[in-house]
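In the block that follows, a single chain appears as structure tokens, in the form predicted on its own.
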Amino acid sequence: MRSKDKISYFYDGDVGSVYFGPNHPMKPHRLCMTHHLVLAYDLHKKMEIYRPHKAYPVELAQFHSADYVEFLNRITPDTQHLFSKELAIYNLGEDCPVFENLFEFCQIYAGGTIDAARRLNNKLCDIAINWAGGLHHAKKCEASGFCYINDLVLGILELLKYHTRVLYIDIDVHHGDGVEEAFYFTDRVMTVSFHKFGDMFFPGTGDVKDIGAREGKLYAINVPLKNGIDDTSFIRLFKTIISKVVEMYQPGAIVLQCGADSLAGDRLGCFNLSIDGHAACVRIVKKFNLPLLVTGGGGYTKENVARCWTFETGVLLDTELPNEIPDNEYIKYFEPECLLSIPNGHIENLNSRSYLSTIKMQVLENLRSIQHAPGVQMQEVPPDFYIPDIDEKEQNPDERMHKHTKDKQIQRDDEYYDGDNDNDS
């Protein structure tokens, strides 16, 4: 057991000030609400807080195609009417609108996850948190499901420089399709997603039968669930599967996507999880004592998102939080009760014991078939923070982890702020 986990937490107030547009369910303002709740509970005093660097276009192109990154950098609400063909190619539109400061928003949330991975790699912390990250639907060449840049893939690529195997776990109500797809053909990343599946629910992927291919066969795990799953069923299933995954796969690091749209009462969700139930997954993963990168994700009832991620910050800090929410700038959003807990969900639980048992047996059967921790020859570890030469942007994606030059922007001491020194309010 480690004596006391050292936690690094990444936040930039600018990330919460962007606006996807009227009637769009994604409200980045939830990140400001979360941060102020973290401050109100004095959790910032127990961890190091950093403002992430803004990821450079060439860093984003370690996964995404250079032309897609360049387009995101160039497009603005005022010029989008000139690019209708490109908007269609890159899947920008109703779900993924072009808004003011879109690219900077991507640079900040992706920079946070990249910085989190780098601090873990350099053993500067045991757990790194970036609630602004977790945008798991973005693909190599296109936006999807409110996600433009896949920070999780970029963070995992960073971790793979120091770790032979990385485990990705996703408890968002939606399938983690972008991350699964990125690593579908490799055994160096195991992806495990617990999500709603069926009834044309977005994104429509994540069947239990989807298990990876080629070298990655059996290294993608999908746990498809029906409406209304409750704490007891979810936690039991999560603990059984994840314990077996860690035992069989022996990862060097874990990335945990904590999408809060799996909570009861979410505007787009259909599960019955309480904040305690959701956080139980965080507790389970923390107990493995492996380097851990924690991100946000979905979550569309924003006061509950703030409650959840603040509570889970407390869990990661081994700090129990009083149920009564302290006074803070956003207290009116938590009225009238001003409590951290949320009401129980009332969606009928369609996950029968026999259904969950069948899913569990299929997953465990697949896990038994994998070699005990696949052997991967570690190549020479590339330099820590790097930017490829400009003429290398079109490099083969299989080579993308090897051509890096130094990025001096990681972790400046003057970016630490504490309580009253938080200038991002």
Contents of the next structure:
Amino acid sequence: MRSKDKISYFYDGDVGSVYFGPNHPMKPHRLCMTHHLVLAYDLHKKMEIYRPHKAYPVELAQFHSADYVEFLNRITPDTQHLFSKELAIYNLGEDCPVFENLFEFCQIYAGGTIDAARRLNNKLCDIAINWAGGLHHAKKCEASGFCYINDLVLGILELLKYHTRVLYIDIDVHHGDGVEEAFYFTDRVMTVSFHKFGDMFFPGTGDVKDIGAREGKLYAINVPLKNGIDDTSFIRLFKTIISKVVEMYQPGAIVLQCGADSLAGDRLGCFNLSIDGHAACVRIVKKFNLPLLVTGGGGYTKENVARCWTFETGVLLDTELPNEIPDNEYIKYFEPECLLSIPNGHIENLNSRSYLSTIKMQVLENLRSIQHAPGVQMQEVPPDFYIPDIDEKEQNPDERMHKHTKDKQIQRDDEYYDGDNDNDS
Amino acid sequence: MVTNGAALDCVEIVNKCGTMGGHLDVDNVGKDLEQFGDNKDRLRCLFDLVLSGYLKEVTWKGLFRPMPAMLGNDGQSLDLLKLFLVVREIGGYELVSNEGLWAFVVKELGLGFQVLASVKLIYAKYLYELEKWLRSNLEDRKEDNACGGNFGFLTLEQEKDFRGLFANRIGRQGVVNKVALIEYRKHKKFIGKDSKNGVGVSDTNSRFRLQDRVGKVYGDDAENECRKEFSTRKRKRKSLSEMLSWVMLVAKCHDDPSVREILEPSKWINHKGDEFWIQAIRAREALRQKRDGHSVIEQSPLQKNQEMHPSMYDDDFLNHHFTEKLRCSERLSRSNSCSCSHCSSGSTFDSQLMCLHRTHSECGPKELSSIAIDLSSLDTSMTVEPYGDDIFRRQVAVGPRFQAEVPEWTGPVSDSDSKWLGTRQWPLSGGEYDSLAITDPIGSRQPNSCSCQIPNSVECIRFHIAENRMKLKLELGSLFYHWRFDGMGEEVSLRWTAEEEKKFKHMVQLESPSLNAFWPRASEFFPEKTWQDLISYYFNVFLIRRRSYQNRVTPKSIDSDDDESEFGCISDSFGSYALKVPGSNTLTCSQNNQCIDLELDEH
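To complete the pair, please output the form predicted together with the partner chain; the form predicted on its own was given just before.
Everything in the complex follows now, all chains and molecules, and the chain you saw is the first one.
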């Protein structure tokens, strides 16, 4: 099956040389390796590659407080000792060190996600990929968990200019707290995060009980998981919940954060997902045929990150990749097997059937309440008659989800659901 | 995404704050925590499920029950589970109503008496039915119509689970302070009269003094049990919890003998002892310092760490909270006996202690009542989720410094932002696009399809890497440099002299790259190289070579992301020698040289 989707992929050669400092698990060099592997697999021939613009401070201040952006712009490793108080206020230091070219790095990855959203808005592509983005922990006024600027929030704000409702999905092993927090009060963004929860795992938020507040109540979904979840249960849970969410919420666009630290063998993660399992989520989301923005995120075992995101680029391009990694400069990182697949994880799966079923029930219950809640802007579906200015040939993605496909999804979901119930009881 | 240290820190602070004000009885919290653990979460989960299911049924019948349940007009939400458990433990709705114990219930919930009526109303409307249903099930399990009534929506398993959890919970010592309850029953009438002035002061005091005595006399079993549990924990935790219970005790009973031991503030710093009061003061100091580092003008430090519950965010509530605090510090500044500089900037906890300190020295009857109010306000603000696991749970921070501004949907905004859509780099535009690349795509690169003498040998692989690199370069043209492919892979080493490479290796042996001093040191070693050059060399040459060594020597335990691992074993075989394989002495980098030549030609 050949893809008719038009894909825009964002990359800037300068991110590869960014260095967070000795011993810091976040290594932007992984982006360089990913891009290299994407090209080694010839995937560039099937898509358009863009260099993002460097987001201006004023663009970053669309979400972040101006003082914080200003400070990020000003601070350098050489001057940081003069600003110890501000560093503490903005939570810079240990986890989020100040390094050379910090602000430029932020501008590039945020610019990539913003550009990606704008291309989607203008219907210049169906899927936009920015592996450098996805820094979901950054808060409005402070850095957090290796994240400085929250490109996802900026991208979603951009998408909200053209879409009534945007769905955010997060499969990083950590909770997508920055995005959830940013949109905690609004029903125009639904955030769904699958993450490890408990045992004081960072960032500590993301309980199933956190569901949003005010107008945003029920529009934040958290799927807290325990150590060692495997492909089968993860995909089942993901598919059930996401299908239901899309059915109920009818988003105009989807943002998918593909943090690769949920893979088995990650340095900071604790799940047992294989690359196939991780990519299955991407496949599921792609099937909705909605404008899709895909970003990276966490991922602290470099070669697995490169494998995973290359594979997922392939998935988005409907291209099957051979398991043997082609010879390339970084082949030694993939030795000795030189395979795209990764060894299975051996962490004990602490997610019992009944635990997963309780979580699922709770989430689905909350989802059902949305239907009954009055005042949801469901009537304001993005106008189908909206004609893009730039490319009239492009099919309106909102229309692409025909009734037929929708029916099929519902049916599938029901089938699955029955089966699941049987097993659980 | 964070090293555990910071997360732990945070949780610890949250935990501290939660424990300090979160519950009247510290030991109980600890106990809840240890005993219920997972059950706690399940209980709340199930309770929410049952409640929402029930309310839905009720709504269906035409009755309206909004969630969350709000108290009066302040928009304060009520923790229904806690209310339910408290009432249940006392003996149910009817008993509480008949004996007039609602004031006690309200107090147990850490609320003011002004909401007494609302609490009772909410219980009657939201929970009474549930109570009746649960009781009928627990008492009479034989009956098959257990699933009837409003709760038919529960699956059998859920119901069993739910009942089990409740039976479990109720079987043990629960949320209610039993001794206080007995005392309360004795003094009930007195409180009833006094309730207009907030908390009846004299009553509170006598009550807690009594409670203390009762505890001592009876050698309360529950308490002993708790002590045992705590002793298995870390020492630090134990003293902290004891210190906290002391603070609670003193807060409740200002003329406790131990309060008299407190020294003047001027002597605090040099005090060597380890009494509870000095521990409390040190803890306060530590909290204050922690907060000063983080404080943002609009927030009080405790709130920040606490990450207040959304429903607490209502302006009314905050104002209330702040005025109380202000009043407290105001009083302090008026009385000069307290010359401590922290007072004015004090958190609630701060002012609390200061108040205490002051009251013990020159307390007048009037001030006492405001202390009681302060206490109650502290309790409410801290009672976010007062039990077990929830203390560890971080809440989502809300407020203008946290949420994004999302405009109302008014239709697509077509502003002029289309100018920033990124710059297309691929496919190449115009003449730069090399026709050769189209006719001769990179194609299959499987190593087994090559015609090398020894397939999969080091030479073979190196040849193919170089081959692919050249093809890619032809194909990409100038993009090759834009994407920094010229700085990828071991080719980077060709810009380094053998001498320099040796020096780098030597430096790594002297000083591990995991140390902060490594890179500054490296810059000193190689003044002619930029830090980008050094890092590029580290990732593209050094790590790859180390990896290549690991691949052969320790293929089972490879971690190329580990800066810390020892490099010693690599010793002499490291560097360009590492690429040699036995029997291939003549290996030269001919392919690489070609590559470099090509690059030079094109530039």
